[in-house]
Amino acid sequence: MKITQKFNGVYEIDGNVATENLNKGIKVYGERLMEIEGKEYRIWDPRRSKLAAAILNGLETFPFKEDSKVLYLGASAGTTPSHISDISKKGLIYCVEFSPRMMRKLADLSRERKNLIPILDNATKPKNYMNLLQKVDVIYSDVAQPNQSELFMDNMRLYSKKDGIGILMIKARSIDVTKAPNKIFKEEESKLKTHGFRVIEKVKLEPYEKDHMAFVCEFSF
C-alpha cells in the first residue's frame, strides 16, 4: 500500500486523502481507519468535507501547520475540524457553531480532542467571542448564508494575524438561486478584492460538492 505526504499532516493513500489519527482507534463520523507501519490514518471523505474535496481537486495553498491556531466558522458537528485537529495537533482550533444541536456533538468531540475549542455563537457577530480567542494563523469559513463573504471578511479583520490566511467556502445557491453559480463566484471574488483581500487561489469542488468554490485569501492590513 503506497502512502505519500501531500501537505503537512495530510497523506495520500491509494488515491484517498487521510490524516494521522490523533486518537488512535477512535472514529469521528464513521470514516475508514487504516494502519500503516505502526501508524493509524483516518480516510478523509471529500463528500463530507469541503477541505478534502479542495485537496483532491488540486488545492496548492495549505496553511495548516502542526502548531497553527485556527478559527473555524460553521464547524457543525466537527467532521472537518477533527481532521484539522489531526494536522494541527499542537495548535488550537476555535470552532464557532450556531446550532445548539450540532454544538452538543462538537462539545462531545472536544472532550476527546483537547485542541478543539467549541464556541456556541453567531459567526455574523464576531465581536461576541472576542474574549474567547486570540489572533489566529488561519480562518476557515463554511457558513451557508447569503452574507457568507461579509462574515468571513469581518472575522478576518478582527482575528487574522498580519500574515494570516483565510479559506472561504462559497456555496452559490445560498447566495442567490436565480443566478448562475459562475456569475456569483465572480461577484464574490470582486467583493473580496474591493475590500482589500487578495485571492491567492480558487478551487471548484465538483463532483464532490455542487456549485461550491474554495477561495484562499489574504488580507492587506
Second form
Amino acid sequence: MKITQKFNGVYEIDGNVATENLNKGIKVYGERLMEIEGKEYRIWDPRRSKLAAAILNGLETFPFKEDSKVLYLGASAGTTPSHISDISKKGLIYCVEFSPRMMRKLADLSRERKNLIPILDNATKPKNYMNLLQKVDVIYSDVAQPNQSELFMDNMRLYSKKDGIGILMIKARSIDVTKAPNKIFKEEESKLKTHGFRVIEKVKLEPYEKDHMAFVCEFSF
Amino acid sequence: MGFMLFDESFTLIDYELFPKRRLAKEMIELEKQDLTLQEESILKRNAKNCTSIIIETNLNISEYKNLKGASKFKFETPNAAGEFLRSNMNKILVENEILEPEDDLNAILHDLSMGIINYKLKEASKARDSYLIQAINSIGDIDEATGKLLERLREWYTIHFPELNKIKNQEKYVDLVVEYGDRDSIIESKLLDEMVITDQNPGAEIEDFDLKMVKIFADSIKTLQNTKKSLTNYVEQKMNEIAPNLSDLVGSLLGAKLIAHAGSLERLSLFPSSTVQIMGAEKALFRHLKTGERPPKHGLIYQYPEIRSAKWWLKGKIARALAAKISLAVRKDVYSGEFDAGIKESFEKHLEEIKKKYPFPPRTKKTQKDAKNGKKKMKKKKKDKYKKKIGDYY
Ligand SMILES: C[S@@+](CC[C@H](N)C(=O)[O-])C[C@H]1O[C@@H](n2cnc3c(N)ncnc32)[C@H](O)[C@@H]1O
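Right, the form predicted on its own is done, so what does the form predicted in complex with the partner chain look like?
Below: every chain and molecule of the assembly, starting with the one above.
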C-alpha cells in the first residue's frame, strides 16, 4: 500500500484521497477506514464530498492548515466538514446549516469533534451569527441555492481575513435549470470579478458531480 | 460572550461579560432581540465620559432609545471595533486577562455553541412536533366531519336511488355519485354488482337542477377524502423522519396520535410505560381514581391491531408489553434518532410467547363463586388495591 501526502493533512492511498481520523475507530458517513503504520485514515469519498472531487480533479490551491479557522456554509450532516475537521485539527470550523434535520446530525458529530462549531442559521443573513464568529482563513460555501454567489460574497466581506481564501461550489442546476451550465459558470465568475474578487482557480467536478464547478477566490483589491 | 468598549485607537476601555455559567442562555436571549442587563450597564456607565458610542448590534435600534445617554449612540453593524475584535479575539482576551493563559478559546467557543445548538434544536423539534400534531388531529376532524356529511349525502341521494345504500364502501359511494350522477348513468357504468339493482325500489325521479346540487355536495366530500389521503401521507413521512422506531413498531398514525396526546415526542419519552398504556383512556382512569373501579387496561394503544384482535384475557398482557416497547422506541427516537429494526422484532417474539403461555382464559368463574360469601369485604379490598394516586401515572 502506497501512501503519500498530497496537501497538509491530505493523503493519497492507492488512488484514493484520505484524511487521518481525528476520532479513532469512528466512521462519520459509512466511509472506509484504513490502518497504516499505526495511523488510522478515513477514505474521502468524492461522490459524497465535492472537496474530495475537486482534489482528485487536480485542485492546486489548498488553504486548509492545521490551525486554520474556517467558515463552512451549508454544512449539512457534516460529511465534508468532518474531513476538514481531520485536517485543521487545531483550528476551528464554524459550520452554518439552516435545516434542523441536518443540524441534528451535525450537532451529534460536533459533540465528538471539538473543533466544529455548529450554527443553526441562515447563511443569507451572515450578521445573525456575528456574536460567535472570528475572522477566518477560509470560507467554504456549498449551499446549492440560486443566490449562492451573493451569499458567499456577503460572508467573505464580513468574515474573511484580508488574505483569506474562498471556495465556492457552484451547482449550475440550482441557479437555472434551463440555461447551459457553462454559461452559468461564466456569469457567476463575472459576478465575482465585478464585486471585487479574483478567481484563482476553477475545477470541474465531473464525473463525480454533474454540472458543478469549484471556484477558488480571493479579494482582488 | 459579553460587550466590549474600545476607543479610537482600539484600546479596550471597558467590558462587561456574561456570567460563565449562563453564557449560552444569555447568548440566546441576545438572539431573541432582547437588550441584556450587561449591555445596558456598560452603556450607562460609559455614556457620560464619551462624546459618542458606536454600537454594533443585531437588535432593533428602538431597544436603545430609552437608555440614558441615548443621544450619543450611533449604530453601525459591523463597525471598526467589532472587526478589530473578530480579527484579534484571542490576543485581546489574553492581553486583557479576560482569558486565563490556560483557557482555550476554541474549547470555550465549542462548548458555547453546543449549549446554543442544543437549545435551538429543542425549540425546532417542538415546532416540528406541532406541525405533526396539527396534521394528525386534523385527520380526526376530517373523519368526524365526513362521517356526518356522508350520512347527509346518503339520506339525500336515497330519495332518488335507495338501492345504492347497499354499497357500504363510503369512497365508492361518493365516487359513483360524483362521477355518474343519476341512477341510469350509474347502472350504465356497469360498476355495480348485479345484486344491487333489484328494480323493486327504484326511488324518485331527479331533475338536473336537483342532481347538480347533490353532486356538488358529494364532490366536497370527495375533496375531504382526498385531503385525508394527503394528510395521511404527510403524517407517514413526518413520522419516518421524527420517530422512525415508533412508526415501525405501531405504525405512523397510531404513533402520531400518541405524540399528539403527550404534546411532543420528548414529553412522550418521559412518560413511564404504565402511563403510555392508558393514554387516551383518561376518563376511565379518573373514574378509577375516584371510585376505585378497575383501572383502565388500555387506551390509545388498544387501536393496535394485535391488541384489538387479541383474546380478551390477553389484551392487557399484550398492551403492557407493547407499552414497554413503545417507551423504548420513543427514547431511541429522541436520543439517537437511529433506526433499530430489533425493537419490533423483539416485540413480535414477546407477543408469540404471551400467546403460547396463555392459550386459555383463566378460570375465574369458580373463584368468583367461592368468594361470593365475602363479597362486600372483597369489593372494599379490591378498591384499596386499585386505589392509586394520579402521580403513579403522570
Ligand atoms: C449540497 S448540501 C451540502 C453538502 C455538504 N457541503 C457536504 O459536502 O457534506 C447543501 C446544504 O446547504 C444547506 N443550505 C441551503 N441554503 C442554506 C442557507 N441559506 N443557509 C444555511 N444552509 C443552507 C441545505 O440545507 C443543505 O444541507
